[in-house]
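Single chain ahead, by itself, as structure tokens, in the form predicted on its own.
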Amino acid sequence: MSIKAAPLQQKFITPNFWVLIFFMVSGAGFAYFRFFEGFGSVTNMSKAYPFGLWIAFDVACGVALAAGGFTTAAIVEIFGREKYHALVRPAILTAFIGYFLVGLAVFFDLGKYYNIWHALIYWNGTSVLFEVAWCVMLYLTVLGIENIPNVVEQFSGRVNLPGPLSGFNRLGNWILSKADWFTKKTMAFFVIAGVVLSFGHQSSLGTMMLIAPYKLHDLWYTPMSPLLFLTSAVSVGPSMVIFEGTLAAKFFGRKPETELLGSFAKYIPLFLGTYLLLRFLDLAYRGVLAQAFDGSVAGYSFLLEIALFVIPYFALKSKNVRQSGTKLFLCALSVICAVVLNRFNVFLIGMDMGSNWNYFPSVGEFAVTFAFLALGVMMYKIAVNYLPILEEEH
């Protein structure tokens, strides 16, 4: 089943494009300091906090919100609900520009960014971190093929450059109508394989922090670490898809899809109460539950991460509230700030480095973190104002 999706063409610079244009310049400017000058130039990182912003949010937040490109195709294409299908190609473009954030946010936070790319060639099988590596690269390969369709449906045939280059017409269109050919052969198997390798990076982030016994918190540090960074990605895919279609309506003019969003969101209490069920049972087999209520930051943290996820779990259950865009979008900005709480959690607010160190992201950390989100909102603007992403609207 093949949705009738077409480009916006609405007027490109608006007042929101140039808020989005000075945040990606004002990150421009301390990313200059961060390469040339060193990470002390512009963070707030030490030996003892060597995973900040950047990391918590850039990373670890990043590829959680990026999952509701694979849970999507996994409940449209792999489990057959073609009803959703006009919600495919906008979460895997979400998905593709996350993941392109994650991978340029990665650059910035290597000490040694210039050999980013010894993954490739320096194999190290035993290493979590060369297993993230290989399956981001992947996924983020996988996600460009999958976009491929878009690209093909709104040129093919249709290349048309000016002047001197005219003569790369035939050749573009050329191009287009093979990778038209490949993408209908090997669409099955690039969906499988995104799923696979997300299940694969979106866990073994929880497997890394398996190497901090001693600094991270009980509420936090488990040998469940991996299976419950995965279920919590998987519960925020569905809720990141109506939080991006709801803003998408917002901001365009168009039409929510209320009715749609609502339906899709019966799959987050399945999902969320999976989640929940793993983490309190392994709160209560470890005996640490009582530290949520010590009175302590790491406490009271863990306790609105919970309700955040709490709350949607049983507000999602009523019919009446996934009937009201404005009651779903809440639930569904519940789920992802949730998400957002626990990664921060997990890497930074439960981390116990000593009474002699402490970490507040710096200005420039928060002005490179919001250049990235800038440039996220201006791929995708770009994206569904000149390719065919959007359902079209009569």
Given for the second form:
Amino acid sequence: MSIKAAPLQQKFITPNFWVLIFFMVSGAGFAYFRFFEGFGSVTNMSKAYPFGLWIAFDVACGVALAAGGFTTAAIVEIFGREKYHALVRPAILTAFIGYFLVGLAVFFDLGKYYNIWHALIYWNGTSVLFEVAWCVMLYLTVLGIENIPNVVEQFSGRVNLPGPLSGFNRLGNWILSKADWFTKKTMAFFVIAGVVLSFGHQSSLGTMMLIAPYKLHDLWYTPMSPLLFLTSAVSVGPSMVIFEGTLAAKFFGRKPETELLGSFAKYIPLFLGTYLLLRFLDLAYRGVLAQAFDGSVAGYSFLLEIALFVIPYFALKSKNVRQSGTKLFLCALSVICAVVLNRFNVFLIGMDMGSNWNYFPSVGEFAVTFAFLALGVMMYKIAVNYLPILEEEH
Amino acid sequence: MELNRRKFLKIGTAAGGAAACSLSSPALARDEREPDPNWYGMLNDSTRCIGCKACQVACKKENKLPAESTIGDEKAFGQAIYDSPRELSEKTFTLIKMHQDEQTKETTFVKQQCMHCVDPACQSACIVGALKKQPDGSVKYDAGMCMGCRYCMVACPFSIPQFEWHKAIPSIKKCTLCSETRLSKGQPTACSSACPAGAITFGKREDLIKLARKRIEAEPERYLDHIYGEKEVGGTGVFYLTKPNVAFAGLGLQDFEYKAVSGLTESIQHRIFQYFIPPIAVYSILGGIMAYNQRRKKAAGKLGGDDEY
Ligand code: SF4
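Having seen the form predicted on its own, please provide the structure of the form predicted in complex with its partner chain.
Then the entire complex follows, led off by the chain already shown.
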């Protein structure tokens, strides 16, 4: 029943390739100023908005949107839903790329980026960020390990380095066989560890802004925030798998796996329902819902966020929607947008850091963010082209 | 009785400190941190301030801070050029600004600066522990440890820490309570020494509170009967007095609750990581489910595992 995954081996340099290069180069240009002239020369961050697009989108959304990895791994490997096997490898790959980009974005956002390793040696247990940093670091390692089998499968016993490096072929093969042995023995351990670590930092991202009770808007300031962040991340996981699966099929000219993805989409209303239930219970219990209708920007942003969550929840309950490629894609997109908006609301829009201050990301901030996205797509393109990630068409 | 309580608290904080240092040892749900009466701090008497900004000048001099261009803001102020900075910044650690009470319209000059909190939010938030309450009462920033994540700026309820937005290698900047430059030499803070109106008093926390109370008692018609900072956000090291017809909100000092802002985040973190039980429990449950499913698969004659990844 299991169909082997295989590298695509398509022509690599396509027009899309140049589009990606363009974004990466322009981002690099702005990055120069950020690193050598200071944040002020590129970003619109200020004393009132010390966190900008890079934290709100690249980090907070990045982590949430990379949740496809641990949710799919949990569904297939832990809960034994073998049917969705084909979705695991791409999901784990995109999660790895996602977390890699999160790490890179943090590096860009840190004033003293060269001190990033201080998180390893100076421990401040009271800091939420400390816990997030450790979990992200460990999870990235776990994701790296989870991706080893892809490399092993492709190259084991076939290491063929060019020219003078060919002397290392034996060494390469030996390393791969050891890696193979190691990952086979330990994979179950790492799969579960990945899920536990994800629980840890997905929820802690929700704890982060709770340190500012007088700045974060009541609509989002709740002790339930960690649980809400976790459950929304779990809901967006399968949505991301559908989103990426659909796009990958389109761009690599493959047949879309609508049937499989549509069936996988069944999990979304389940997770999303749990999330929305918790969310509304919390809002009702704290009695803050009225503030959503006070005509403020935060209020409208809240309403939009809720709409984006609720619509796909109901839509995806219908089999009809799940079996139509486009509708399915749009529903997944809606959940993704909802989670993105939610993170923006918590990290930026709902934060009142004093009047007279506004923030809208600068061109430079957007350029760097787009460069990260382009880099991610490029890494994905390279990986699926040369590694057995996607299953052969059936 | 009093002694016993203090001793008990000391043990409590010691245990708390030890727990915070090491993740592997249990993290206790944190009690309210008790202030040390010997910590230094300042009393800013807004009823005395004449708005001369001598403290601002002294602070710049003490910390060798450059002048600040305030060009701009034409829209807000009707003129583009103005002589004094309007906000705290990486070049201005303390600032005298005029505030107006919304209700009574009474105006007051108020000094703004780091409050050197008893239980600082910035310290709780800092990922590497670069901001720390010192035995002398100041909250000290260590630029060598800092990674520049700016979480302290988000955490501080008074929005005090400032970031050097225009430097390639930026640091956080804020009032130091002159801890290293003056306190260590037995001198009071630069701003308090400079004030010609006696509006800033430097001293030990305990003495400052006593002094403030005495002032209120002696001239009840001059003061509102409240010492801002004694309890707000779990207590601060810098206190404020105000006129009876000016609420503290009318001085730009928010009406904060009497507990540290970091209470919720810290107790959530501690609850999640207490003895590492929750993560281990989740791990075991997931492991159990996985084992069960694999056994079931094997029983069904399908070998799971080998080409899983
Ligand atoms: S006022 Fe802000 S910067 Fe100063 S000690 Fe308190 S939390 Fe830290």
